[in-house]
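Listed next as structure tokens is one chain, alone, in the form predicted on its own.
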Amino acid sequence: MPWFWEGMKSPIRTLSRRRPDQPPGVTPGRPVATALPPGATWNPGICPVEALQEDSGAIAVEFDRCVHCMRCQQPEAGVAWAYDYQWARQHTPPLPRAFQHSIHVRIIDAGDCGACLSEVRQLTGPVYSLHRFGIYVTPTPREADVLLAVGPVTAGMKAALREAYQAMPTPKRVVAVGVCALNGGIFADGFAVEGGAARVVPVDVAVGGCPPPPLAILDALQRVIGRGLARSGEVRA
């Protein structure tokens, strides 16, 4: 078993719980609001989904629309880029204190292309080790405290998503992961797409990105239980 010995010589180190490391590739980064220099001109057509708009001498970012095409990351675009993973927006209070030590998550693929679901699956691996935070994946919504939805909600998954939510015991929370789960993303105008998860179930925490990295998803789940990962990141113009 040569692969076993190679793995022993080059082990995968689990990311720090108190302050997750940021080796290359752990986050793709995201565009952030940027002030325009006096007299500078800016081309709004650089963003194909209109996530960037000029507002009072600055470039405003509607991150819930960003599909990570990376066009605005080019130096000539003049948009600052933050390499962080605190992408979640929390709309409701976290679960009661009794849930801080253990929650169960039901994952629903509501029509995902595979990108966001792939990022979610990485959380159970040795690098992120989701279980050390007391977060466990369950196959049934009847045992779930959190419903994690990925992908645009297709017409065929609309009823399944609603029924899964209704089957969950209270209190319960919903985390929508990825721009498609927020508003349909690039599939929003599709004939078989219902739209974002909020059209079917109440969304408590929204995570933008296309797709968001595992740390951004983990941070969202931590917020559901009243915690959160350590702040980390840098901004580059």
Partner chain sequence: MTLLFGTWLVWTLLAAAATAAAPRPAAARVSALMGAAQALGLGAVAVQTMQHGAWRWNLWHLSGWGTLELAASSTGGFFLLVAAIVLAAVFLFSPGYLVRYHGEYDPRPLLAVLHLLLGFIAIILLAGDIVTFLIAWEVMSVLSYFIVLYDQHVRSTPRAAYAMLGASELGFLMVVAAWLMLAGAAHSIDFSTIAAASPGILPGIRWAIFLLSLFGFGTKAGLFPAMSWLPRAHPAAPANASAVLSGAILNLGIYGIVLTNARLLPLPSPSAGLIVLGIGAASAFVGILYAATDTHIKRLLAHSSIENMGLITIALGAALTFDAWHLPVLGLLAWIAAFYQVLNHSVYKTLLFLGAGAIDQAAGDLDMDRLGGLARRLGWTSLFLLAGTMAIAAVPPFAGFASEWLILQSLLRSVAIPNAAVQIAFALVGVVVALAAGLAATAFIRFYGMTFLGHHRSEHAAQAVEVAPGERVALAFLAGLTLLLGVLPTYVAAGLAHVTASLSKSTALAAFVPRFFQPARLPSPLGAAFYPLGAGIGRSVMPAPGLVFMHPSTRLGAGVVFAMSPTYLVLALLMALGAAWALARALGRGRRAVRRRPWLSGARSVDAGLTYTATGLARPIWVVFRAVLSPGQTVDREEVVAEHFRVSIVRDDQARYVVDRLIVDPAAGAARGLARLLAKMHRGSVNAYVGYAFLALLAAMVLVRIT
Contents of the next structure:
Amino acid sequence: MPWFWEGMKSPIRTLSRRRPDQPPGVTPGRPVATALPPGATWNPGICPVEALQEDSGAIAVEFDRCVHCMRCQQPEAGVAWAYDYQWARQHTPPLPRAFQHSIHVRIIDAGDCGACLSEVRQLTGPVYSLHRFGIYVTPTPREADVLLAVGPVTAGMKAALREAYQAMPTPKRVVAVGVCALNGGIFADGFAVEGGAARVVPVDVAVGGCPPPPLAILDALQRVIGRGLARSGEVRA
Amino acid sequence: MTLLFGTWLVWTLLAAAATAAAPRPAAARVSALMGAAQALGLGAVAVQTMQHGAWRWNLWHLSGWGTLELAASSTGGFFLLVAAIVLAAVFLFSPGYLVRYHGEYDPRPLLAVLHLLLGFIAIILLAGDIVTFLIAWEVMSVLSYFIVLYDQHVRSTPRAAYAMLGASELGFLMVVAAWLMLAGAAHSIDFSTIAAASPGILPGIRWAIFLLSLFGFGTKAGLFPAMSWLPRAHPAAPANASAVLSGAILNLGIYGIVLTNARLLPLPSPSAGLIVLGIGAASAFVGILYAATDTHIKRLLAHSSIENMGLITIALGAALTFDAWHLPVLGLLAWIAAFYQVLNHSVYKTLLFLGAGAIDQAAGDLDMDRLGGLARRLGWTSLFLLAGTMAIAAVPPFAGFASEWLILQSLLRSVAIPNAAVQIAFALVGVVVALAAGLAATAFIRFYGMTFLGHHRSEHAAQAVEVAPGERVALAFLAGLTLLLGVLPTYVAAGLAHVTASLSKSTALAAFVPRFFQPARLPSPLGAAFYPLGAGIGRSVMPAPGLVFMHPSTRLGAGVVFAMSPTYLVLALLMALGAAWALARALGRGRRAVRRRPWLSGARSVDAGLTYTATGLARPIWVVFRAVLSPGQTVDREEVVAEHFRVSIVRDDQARYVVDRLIVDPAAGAARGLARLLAKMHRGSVNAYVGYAFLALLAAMVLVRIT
Amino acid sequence: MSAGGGARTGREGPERFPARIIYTAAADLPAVVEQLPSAPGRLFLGLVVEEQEPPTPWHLQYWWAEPDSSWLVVDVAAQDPSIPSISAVEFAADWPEREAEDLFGIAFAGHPQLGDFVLHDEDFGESAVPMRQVAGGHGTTAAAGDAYRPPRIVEAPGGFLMPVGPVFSGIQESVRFLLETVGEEIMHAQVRLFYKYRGVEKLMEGHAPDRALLLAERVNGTQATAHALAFATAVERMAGAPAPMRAQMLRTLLAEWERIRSHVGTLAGIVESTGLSVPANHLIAAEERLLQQSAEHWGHRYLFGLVAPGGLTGDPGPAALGAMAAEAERVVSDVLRVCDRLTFDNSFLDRLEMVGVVPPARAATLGLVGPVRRASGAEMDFRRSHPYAGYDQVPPAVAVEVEGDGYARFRVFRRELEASLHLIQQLVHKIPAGPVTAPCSPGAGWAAATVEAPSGALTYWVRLDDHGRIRRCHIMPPSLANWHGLPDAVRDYAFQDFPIILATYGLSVADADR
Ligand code: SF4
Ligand code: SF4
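Show the form predicted together with the partner chain, please, the one above being the form predicted on its own.
After this comes the whole thing, all chains and molecules, with the earlier chain placed first.
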């Protein structure tokens, strides 16, 4: 009971979804395509995972590869960064309307480094408060509508991921969170690594980043039910 | 009637003889056919007796001594009917079941003994005098010893059977002593003469008779404190013998208590009923505690029999107390509850013991820790046993619910007794009954879940095969009865009110079961309360009594104290189920169910060792009641290699049965001390004690004759 | 390195890296280990295995940390992969030996539990030896082996094995628990790790250190700084070129900042496991605040991409440092307030006190590390005993509790928050001006570094080849040591205590699985 009063007394920490200017630090930002000054030379070797390419006078970003090594964020790298978090890309139509107000998510850790899972955990915390959107974490795939996979899918977790997907009732969607879950990320070449959730289950919504911040994951989950977050976020050169 | 019964006795002998003489392969079928007829005949005798009451048959007149005779009573008739039901199912079940002993034992002696046993049970229940009763009783005891002894190649069987015979003889001696005192004081061996003379007997002697007979018959019924033979005898006996033991023979102990205290001799004092109540409560508590934690199916059922005998005894105690306080209507309620419980228990316990036999036969094991998943292999058996499980767990609308509910209600009605101490005693016993009901539900959910559902825990459980059609018919018959007894409790109560008329001081069943036809005759608050409950529905089509139990408050205008109707409950349930089914169909049109592999938390496979066991499921109860079940009797032995690696932990649980630990062992210790004094007389063999029992009986008879 | 008969000792290793090395033949190994002069506070860190060219392809280094700021290495070179096990003498070597057996195919004679460990039987055949480099070739194909049957040691009427996981509960890392029981209390627990085995060490091979650094940071993303720091320190030691002073001090500040965040997360987990959601959410919000601050001042919420061999990749400037110190104080005092209220909450204390007790002697045998070890009475902290980065300038206060139960661990985590805040406040004033990066070009050779990660002693052992590329990197993570000790802590406690004991251990699966 004292904790109840304690809870009542403490300030509201939840981020308003209507505020366009979220506090700095909710997102690490990401590199975006940048025009090169005419005649400038630019070293593509700056990116350790070949996510940056020079393409007809501009730096093109293949964000699906980016592992957030932060090297191109240095001013001297000459790459613009956007501090947004609408990173999710949707490959398939959202779930039917009936799911608009309530979906259940089973989270599968398929070999993540801990950071992606930590961001998912934050999502359920008071600051992001996933529940206000009617999105709930469930311990069993039997009652899950959405499978949220993190990590590069290790040999040990491959079967578990597949089984979890098969155990879910239809209609169902898979959200791959983090560059690891997209394509294995930095671990892609490992002998014990499958290299992304898409190798095992059909991925419907993918959100890159290493790790993607909670708002980006929230964006992905909202897309599953056909909503998505409002566009915002500044671009800094 | 004497002709009918005489013919039946002849048929009984014929059945036994034909079974014994038939060629071995055919014997079981001969026995089943003749046994079915035998049970049917007995059923006819029983129903006749219940309806038309007393008949007499003088067997043998001993001049100056009295007459050995049969004198039927409706109470005896009721117990006869129960025995007939039990034995009918057992005879049907046996041919298929005994196949599993082929090659090891001859089925004929067992079956022949069963036929004879039924005969002697009938004689006990119809006996009209002390001597006939006791002789038949002794023969019955010895015969039941033989049926338990059947599987004698198993090492523990002879000891278990001896334990049973020993307990039985001890009880018998006490009964003999009590009744001889009674006969001596009443100067007759004839029940009706004794009943007439007994109110004049001195209170001290009445107390002695009361206590001796209560403990004596209690031993046969498996009541506290002489019950440790039961959980030993049952696992040793073949399933059909167990069914007879639990379904028919335990009841004889109850019959003895009823006979002594309600017919022959009024209670020595109103508080004596509380002793009966207390013994019942102790039995119910210890019985259900062990039932909830034991993993051997037959032992579990044996413990549960102790519990049920306890519940019956509680109801008897309540009935005797109410009668002693001159509350005949409440007395009637308790009498009905007691007899209802007797009937229900015999039906579902026979079903479950025979079902245990089917499980043993199909899977070769009775330890729930090694069973599991049998529903997939034994479809019918699991269905019938589901009915038995629901019944014994007192889940409406199956048998068990109505009777346990009535027992609880009759205890709660103790507020009518103007004595605070009695009220407190009743309330405490009520708590025990409620606890027992709760534990019984967990115990039998565990039984069913661990045996029939989930993953198999051993290879032989995975390979189980469904039992023979005859066995299934026997199970189906009993399963149907559990449903019938549960759905139509008011009809059963009407019959029981008739049966208990001679015991109870009231027949006013209408006080509890208002009739459809005379709502106007009811006290107005009751009538008013009973229409909104729907008790009037269908009164133009429904015959005879109503379908709702209710009890008006003794205070004026306070309305109905309780009301219950499994009949309407089942109707409502069926309607709800139907509606749900229709709704599901309407909503789910065009969709179909998909079967998927179970979700294993991401693991690749599960095997037998990874599923919860019956022991594990009972563990919380074990932890709570550790002090009763096993105080400090587990020892873990650990083996460590390479200094640090634990490679084995062996747990040894040497828990000893609480009654043995607290009462029997110390008593046996004291008795051994005494025995050393009388060492010359005692050889320690049970056979010798049987001899002593007979000698004592003869000596006493001579004594009575002289005085 | 020679494979001489009998043991001889020498002081070798790169500069600023005092390691006493004992060379011994395989056959003498147990005797040598047994005869090591006993030193209370010595800690087994791990076992490094390398495959080299014949004639003595098998090269093993057993690593201990001495309480006196040095390391002890027992070095074995052998011709064939049959080495006596030392786990009877040094129980903490149990899992490192199993790992080496699984990955290299070394048969540790006398070890009672080899097989299925890192490479699960369902996924890899018994013959797979993916870490071998010379003979046996690279990598392995995932040839499925037999279905795994967990070993069972309990013989009790009605005993069974209760499996939990690998996928369980709401948001949990993948790991499997096999709890042997007769119901209610756990008689024997086994932890099956490596569902998340990504083969990080193998992935590092052949890469330059700055690329391998990316992998090091992502071994355990929630303690990325500690991993990057250990890796960078080892590489710098090899190069003989320590990072500039400002970088060292900033690294210290980052490490403490990360410790605060990590401990707040652990405390949140403990509180959550006891079912008190209001304080748990308080702590989760505090953790988020720290994550946001990390991104605001350093760019990345988990501080990826900051620590690199040679120094740091960026310098936030004095204003940001001041803001961080102020924010750290705000968050920590908020968390401490919640923790102090918890210490008056009976329903919280009842669930922590006297559960999961590990007595000090047992903790030493198991080789536990970090806050868990300190809660069992050991003053073991590598920031003090083996100072690295700037810790010789700002020695931290070491929080020690003696009870070894869940509540003692809770108190250690709580007190370390205070100590870390204190360090940050000191550091802000002590950080000198100057560059934050210096050239670092290591040559061939090996070096190691141990840091005190938030969850305990973390050691990186790195060997570079002639081209300056990683030939072998071995990570000895703190969580592996503590996972090894978990079964002891949960034994004989009830099922419902299990998640609580687990939470008080503050374990990471990714850290142990690598
Ligand atoms: S932050 Fe991403 S895009 Fe930029 S260099 Fe690193 S990996 Fe490449
Ligand atoms: S994407 Fe990055 S943060 Fe997420 S699991 Fe992979 S390495 Fe860790």
